[in-house]
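First comes one chain, alone, set out as structure tokens in the form predicted alone.
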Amino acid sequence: MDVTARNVLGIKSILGTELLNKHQIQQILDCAFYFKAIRNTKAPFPKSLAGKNAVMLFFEPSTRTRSSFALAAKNLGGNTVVLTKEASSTGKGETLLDTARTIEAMQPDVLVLRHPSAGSPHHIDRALAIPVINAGDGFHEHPTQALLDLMTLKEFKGNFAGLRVLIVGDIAHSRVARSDIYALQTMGAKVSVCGPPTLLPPQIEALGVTAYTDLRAAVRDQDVVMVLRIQLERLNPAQNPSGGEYARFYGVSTETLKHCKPDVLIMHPGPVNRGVELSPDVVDGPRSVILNQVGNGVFVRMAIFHLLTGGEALHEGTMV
């Protein structure tokens, strides 16, 4: 059975923000909406994977991403196996398509795929018939970040028509800015890029958005401030700059925020380099609300798990 003719989504997998249209974002973040809401009323949620088994292959580290999947999957009564790439097979040379072949063998309703390759999430969903979801590929897309980002300015700010977004770091290696550009341009937001032109990737400006290489110029009049980490695993010695010269020049302090509006909304995917791309009394203060993007990303996890796997479509006002 096609498995789009199951979900009310009309898709198999979700790979990337950039393959997601505007209605297929909303539902995800009214069903994501729906559970926090279930949440703060302590009211127990819909089980609607209990029986399913969700695998996850993550072959780089993780906190936020890995641990909310899990999460997502216990509160909709999913069970959830994660292997690694030194616990799976591949460490004795069997190939990741190879891999994703023999657990779909074992009949898990559903896999979610981090790898340090580009395209890899993509590759597996041509060749298995259950659903994918992309936890991150090498610096390509992030597309469950790029939603939680969403939930999360939604929850802030109301309406994305207009909003302006500033990303500001090492946009060139950046999956995140690569999902969250993507959304917030079908949502219908402003966005704007800053970092050193050495992080920039060349013609940025052909995905629609601004580019400036001076902060100060860059943050004035934005409504959200997206702080990125530098990849320090995908620089080359050329591309690296010291971690002083770096937030001296590109670090969001206090300093900077006199530079913003005074409702600036500040957001990083974690995890936070303190002291560099963001000064600690920012990451703690009331402007920040990067605590918030790692609570909702369990609820958007959950609608996708939801979703995908032929739950209904879910908002608040269908709360009983």
Second form
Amino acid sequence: MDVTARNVLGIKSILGTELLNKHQIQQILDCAFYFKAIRNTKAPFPKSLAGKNAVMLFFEPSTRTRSSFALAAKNLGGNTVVLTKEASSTGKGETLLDTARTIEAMQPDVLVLRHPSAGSPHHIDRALAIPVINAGDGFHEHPTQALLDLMTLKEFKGNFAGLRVLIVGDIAHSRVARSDIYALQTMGAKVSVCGPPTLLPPQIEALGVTAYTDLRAAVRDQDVVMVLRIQLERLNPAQNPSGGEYARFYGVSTETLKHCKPDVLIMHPGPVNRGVELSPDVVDGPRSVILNQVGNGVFVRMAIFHLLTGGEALHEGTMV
Ligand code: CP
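Switching from the form predicted alone: structure of the form predicted together with phosphoric acid mono(formamide)ester (CP)?
Every chain and every other molecule in the complex is listed next, the one we just looked at coming first.
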């Protein structure tokens, strides 16, 4: 059966925000806000995943993404099976594609994949009939992170049009930066990036962003400062700045906030290296919405499970 024919998004899989249009992003956000409104009233969630199974292949560590996908499925009455790299037969020489085909033979309804190789969900998606959700592929994309970031921005800032968002840090190795740039631009925000020259990709401005290397100049007039972790696991050692030196030039601290708009929002996808890219007082301070982002991750992932498996379009005010 053609999965796209029976889902309102008109797409089989969520592989990246580069592939989502404004209407599809809006549908996912509307549905996520619907689920959040239900949670706030303590009413039961619709069991749109009842009798359905999601297999989650997590071949890289994760706290937020893995647990929120699991909670999202459970909230909707579905089941999850998690397979890590260590627990799978890939260690015996099985390829990722053979692993995915083997899983599909057991007839789950959806597959969630986190993998260190850029493009791996796209490769799997071409071979499988079931929907595939990219939970982070190397330094390529992390679409559900960008969607939960958008949900949080919508809550705190209202509109995307003209919103000025600065992404600070290791832009070159960040799948979050790439997914946020695509999604924010699709929704009408103005995106800038800032980082050491070694951690800014060449030709980054071809993506339509303004690039800075001076943090103080970059933060001025921004509505949102989204801070990223240095992806040490993806850097070659020659690119690796010392933590102290990095914090001095690119760490966001209370001193940095003096150069920001008073109502600036501080975001971070997590995990945070306190004292490196963000000072602890900013992480825990009044401008930080980091834990709001985490909480919204459950609702965005519920929305994606619901919509990709054939659920109807939902928005606040919809009765089910
Ligand atoms: N933001 C994010 O992907 O966090 P985890 O690696 O903990 O899932």
